[in-house]
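Just the one chain here, laid out as structure tokens, in the form predicted on its own.
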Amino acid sequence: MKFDTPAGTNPIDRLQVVGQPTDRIDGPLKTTGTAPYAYERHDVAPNQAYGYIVGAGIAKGRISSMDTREAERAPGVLAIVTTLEHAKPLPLGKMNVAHLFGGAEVAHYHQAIALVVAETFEQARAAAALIRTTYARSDGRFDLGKAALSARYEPIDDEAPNPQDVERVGDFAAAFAKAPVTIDQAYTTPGESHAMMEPFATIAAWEGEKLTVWTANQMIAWSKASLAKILSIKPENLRIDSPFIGGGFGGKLFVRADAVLAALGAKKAGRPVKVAMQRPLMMNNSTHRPATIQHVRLGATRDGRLTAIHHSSTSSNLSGGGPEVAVQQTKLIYAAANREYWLKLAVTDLPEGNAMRAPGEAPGLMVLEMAMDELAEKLAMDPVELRIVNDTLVDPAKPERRFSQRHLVECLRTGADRFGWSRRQAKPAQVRDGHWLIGMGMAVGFRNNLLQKSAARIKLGRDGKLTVETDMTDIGTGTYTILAQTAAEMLGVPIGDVVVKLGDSDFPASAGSGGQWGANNSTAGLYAACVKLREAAAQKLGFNARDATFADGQVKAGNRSLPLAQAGPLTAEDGIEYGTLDKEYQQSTFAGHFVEVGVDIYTGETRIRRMLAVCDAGRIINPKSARSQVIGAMTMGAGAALMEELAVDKRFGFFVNHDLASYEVPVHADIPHQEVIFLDYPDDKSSPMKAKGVGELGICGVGAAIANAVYNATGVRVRDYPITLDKHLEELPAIA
């Protein structure tokens, strides 16, 4: 189905099932521990052996030798695969920056250099400790601050017809020089880890030339193409199966070493092999959100209208990687006639930087929205009103291009009213509750709506039950449920009569889970398949498809009605393809974030007391699971603001806190009750579902809202995230 004109009235608009707060149909499997995650697929292949990954002990250099003789003699060992068996690295996956295996060169710490396969996990781990590796260490670049001195400009938008290293609209320098009120500040955000609960894990089994991997991966079609390329096998000889994923946050968008090594180990051992990347390798072996050094300059009139915006960011990556696109949202979020943006990449030898939940906007808004708070204070203007004054309904660089829907002002007004923003004291450090300094902060959230092709297959059985098949994945986001809701709405059956099967590369290729595009696109792809099934069922039952309605398990037209089941068995397959609506209209999502914190005047400890997000994201397909998405994102934003930081050993080039004991993330005690409000504005330019993504919007801006609340509580502005107590303790107000 080609979606190239705005959606008219369609069966989804009945909202009998879609749009209703619905329990997740996979919930019982998750809560009883019976959902089959990758490492637990004990039944998919007989006689599974265990693999244990050995990571490089240096960050830069070459492997001189590997002595595996003692390990090979260890009890239970079946095979050992080493990187030196390959004269050169295995081919790069389509979206990998560093080679996942092979060759003597070491590009980063904990790069996989061997896999030990044994009868038990304990035997594999013990034998891995017996491998003796010698290295020729090279000097590496591990300090972003130093590397930034020689950083190079990078295009902000690689997909633009004529990508530029520096984007300018109007004359920023002249406008900034003339502005009566200005902000000119530098900010930093640290590297962050996805820190998902489920590690990278794979079971691999060969049958002749055919390989099946049961793995944890967000993007099945991407990863099938990449893994086939890395292993130099035909794509038709590879099957990937990933029905349940225990968290990803972007870390599982791409093939990782576990899948490659499980396949190599299974080939060498001659039997299925299962590999779970051990937690100490997770941070360094895989990807992370890169640290940034950002600079924001704002010029405004005395009534708060922005006349000049500059936002630049420098981040690090391996050679061949890209920068963190932290300035993207600044191009669209506020009106200003004169604008300037650039990105720089500082090449380092730290592990690969790549996508993490809301790449670009999450760290970019942590900075931009703090700068806006600083501007509001300098203007003696309410921070909410400053944002409202600078709202725009068009792309500031292309005024002829309107937003398809934009209700940011309503987000802010609604949030301010619900949160009691009028009670905020503009002057910092004025409100106390016992030994707590109390402050309120707010920020805008923004994330683009991204459109991706997506397909699905739907089957109608003789019993009237529906089966949905698509390689779409569920990373804890509720995909099973929203697809079941879509099919139930389109065919007029109870949601309990829909079975959803996901994550198998033998199914039609979907959009996958990433970029907050999964829900809208995958349901739109299924919508297209359902339209075909409706047409086939109506025709088989002797109805004109245009006149037929599907409800209560019946197909009706005029005064005739027949059970849908009588049309079975039928199968329909189709997908959604998009025209140019996303080029004609800017499609984005918006939020207003409001936070109240308390800061202990004695210790500097920060506690979040209240959080509210008001979201404008088109039609919400399942308000219950969408709320879970947003509060989870708000929680991640709290971690980014107050505690998360990958600590770099700048001598030896690795992340020191590479486990869940020393990499701090929020726990239940850190997070209060969170309130989420969804505005109801279906977007007919987005898809037949009239929905947009919401899974990443919740993290966009919330970090700055927390930072601004901390400032309002204490009067101490910390521009280097995370805002830990040591950064403001000495400057807190006097105790008495």
Given for the second form:
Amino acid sequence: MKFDTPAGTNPIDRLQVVGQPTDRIDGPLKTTGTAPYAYERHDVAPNQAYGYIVGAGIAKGRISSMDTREAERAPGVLAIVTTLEHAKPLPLGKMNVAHLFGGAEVAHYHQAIALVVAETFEQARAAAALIRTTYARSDGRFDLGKAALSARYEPIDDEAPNPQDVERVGDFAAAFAKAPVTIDQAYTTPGESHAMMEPFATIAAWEGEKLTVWTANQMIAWSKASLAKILSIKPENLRIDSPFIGGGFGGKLFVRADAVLAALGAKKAGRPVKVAMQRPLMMNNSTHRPATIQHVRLGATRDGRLTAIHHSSTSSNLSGGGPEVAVQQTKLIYAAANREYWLKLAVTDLPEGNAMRAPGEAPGLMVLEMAMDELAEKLAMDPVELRIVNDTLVDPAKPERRFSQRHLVECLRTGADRFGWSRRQAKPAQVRDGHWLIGMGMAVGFRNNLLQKSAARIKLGRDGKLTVETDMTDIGTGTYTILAQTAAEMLGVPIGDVVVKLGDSDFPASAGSGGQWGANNSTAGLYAACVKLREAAAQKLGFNARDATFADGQVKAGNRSLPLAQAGPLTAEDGIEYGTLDKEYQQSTFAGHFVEVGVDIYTGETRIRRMLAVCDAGRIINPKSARSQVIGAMTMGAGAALMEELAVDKRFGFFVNHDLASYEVPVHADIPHQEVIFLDYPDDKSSPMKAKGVGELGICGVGAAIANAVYNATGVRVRDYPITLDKHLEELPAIA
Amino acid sequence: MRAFTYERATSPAQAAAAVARQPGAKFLAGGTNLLDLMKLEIETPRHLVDVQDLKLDTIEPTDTGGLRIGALVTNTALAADPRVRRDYGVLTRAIVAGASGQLRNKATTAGNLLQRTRCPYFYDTNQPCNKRKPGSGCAALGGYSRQLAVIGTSEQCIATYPGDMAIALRVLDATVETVAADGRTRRIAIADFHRLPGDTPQRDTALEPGELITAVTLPKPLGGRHVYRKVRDRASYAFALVSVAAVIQRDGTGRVAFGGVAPKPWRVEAAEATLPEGARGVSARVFADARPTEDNRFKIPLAERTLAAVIAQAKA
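Next up, the form predicted in complex with its partner chain, please; the one we just looked at was the form predicted on its own.
Below is the whole assembly, all chains and molecules, this chain first.
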């Protein structure tokens, strides 16, 4: 199905099942511990052996030797695969920057250099410690601050007019010089780790030339092509199965070392092999959100109208990697006639930077929205009003290009009202509650809605039950449930009559889970397949498909009515493909974030008291699972604002806090109260579902809302995230 | 994890003898720290002597009006004991500020005293660490040291003692009772139990090889207000940046010990004389010899401010 004109009325608009806060249909599997996650699939291949990964002990250099003799003699050892068996690195998969295995060069700390396969996990682990590796260390570049001095321009997006230069609209320099009120500040955001609960995990089994991997991966079609390329096998000889994924946040968008090593280990051992990456390897072996150094300059009139916006960001990556696109949202978020943005990329030898939940917008808004708070204070203007005054309904660089929908002002007004924003004291450090300094902060959330083609198959059985098959993934987001809702709505059956099967590369290729595009696109792809099934069923039952309605398990037209089941068995397959509606219209999602914090006047500890997000993200397919997505993202944003930081050892070139004891993410006690309001305006330009992404919107802006609340509480502005107590402690009021 | 042999001891003296007899043997109680360290091969005992059957799991009154806490009393049981809650509130508060419910159910009183540092370089076996591998160097010096010690350190080690319970025991002047392989018993003041690193950071405590903790005794109750304040980056399940254990009397006099700042619970009794005048003087004296790094310099003003919070709480 080609979606190239705005959606008219369609069966989804009935909202009998779609739009309802349905419980997760896979919930019981999860709460009973029976959902088949990759590492626990004991039933899929007999005689599984265990693999244990060895990571490089240096950040940069060359392996001089690996002595595996003692390890090979260790009890239970079946095979040892070392990187030196390959003269050069295995080919890169899609979006991989650092190679995952092969060759003597070490490109970053904890890069995989061996896999030990043994009868038990404990034997593999014990033998792995017996491998003696010697290195020739070489100097590396591990300091972003230093590397930034030789950073080069990078394009902000595919449409950048001058990719190797500053992107300009109007005359920023002149407007900024003339502006009566200005902000000119530098900010930093640290590297962050996905820190998902389920580590990278794979079981691999060969049957002759054919390889099956049961793994945890967000993007099945990409990863099938990638893994085939990395292993130099034909894609048709590879099957990937990933029905349940214990969190990904972008870390599992691409093939990682677990899948490659499980396949190599299984080949060498002649047995199925399972590999879960050890937690202490996760932070340095895999990818992370890159640290940034950002600069914002804002010029405004005295009544708060922005006349000039500058946003620039420098990040670093391994050679060949990309930048953190932290300025992207600044092109679209506020009106101003004069604008400039640039991105710079430095080369460092730290682990690979890559996508993490809302790449670009998450750290970009942490900075831009703090700068807006600073501007509001300088203008003596309410921060909410400052955003409203500068709202734009068009792409500021191309005024003829409108947003498909934009209800940001309503988000902000609704949020301010519900949160009790009027009680905020504009002057900071005025509100006390016992030993707590209390502050309120707000920020705008913004994240684009991305359209990706997506396909699905739907089968109608003789019993009237439906089976959905697509390689779409559910990374904890609720995909199973919203696909079942879509099929139930389209065919007029109870949701309990729909079985959803996901994550198998033998199924039609979907959009996958990433960039908050999963929900809208995968349901739209299934919508297309359902339209086909409706046509086939109507035809089989002797109806004109255009006249037939599907409800209560019946197909009806005029005064004729037949059970849908009578049309079974039938199979229909189709997908959604998009025209140019996302070029003609800017499609984005919007939020108003409001936060109240307490800062302990003695210790400087910041504790969040309550959070509210008001979201404008098209039709909400399932308010319950969407809320879960948003509160999870808000929690992740709280981590980014207050505690998460990959600490760099600039001498040895690695992230020092590489486990979950030392890389702190929020716990329940950090998140006392969260509220989410969805405006729920269907967007007919986005898809027949009229839905948009919401999974990343919740993290966009929330960090700045927290930071602004901390400032409102203390009067101390911390511009280097995370805002840990040491950064404002000595500027807090003196204590007796 | 290296292969090891295992036995279950039947008496404290027999356990001590079993460990003393075999080089590289260790006691195993709750295992909440030791097993993690064994998995990472930071600890590589060849033999484990499991002490769980030794029946050292009761809390009894002492003749001098205090309590004798068996070495195997779990953190949960100790924190919940009505006598402890009533008379030694600082101890209950310190214990529940640490770890998680599940860990406290397994962790024992003796084992908690023996938990090892959480210095990230100690935990990464690719890195030099004098505590893990004597003579290999200290990667934390000049490295990422935000969590590490500001006082009591040496050129060989700046690791922090990570626990909470022991900070309270230090302020209560607890005593550690042990038995050696030859059946000899001794009593070690908590002040002398944990060692400063000096040139031998691999030795955390005063225990001799094979010496087994059998109990921790508390002197008779001190009265006063019992406060434990733990400061950390997140609200729960994190090691202290700084913690303060204090017992403060109605007249403002009292005792105070600091956690998260040193290789052992840090208490300077001489500094306590000025407690009634507030935090500043006490803190200045306690940290007079501090040698912080750039990363952890903040702990000194933080300790002072946290003490001020504790004093205010005790007065309230």
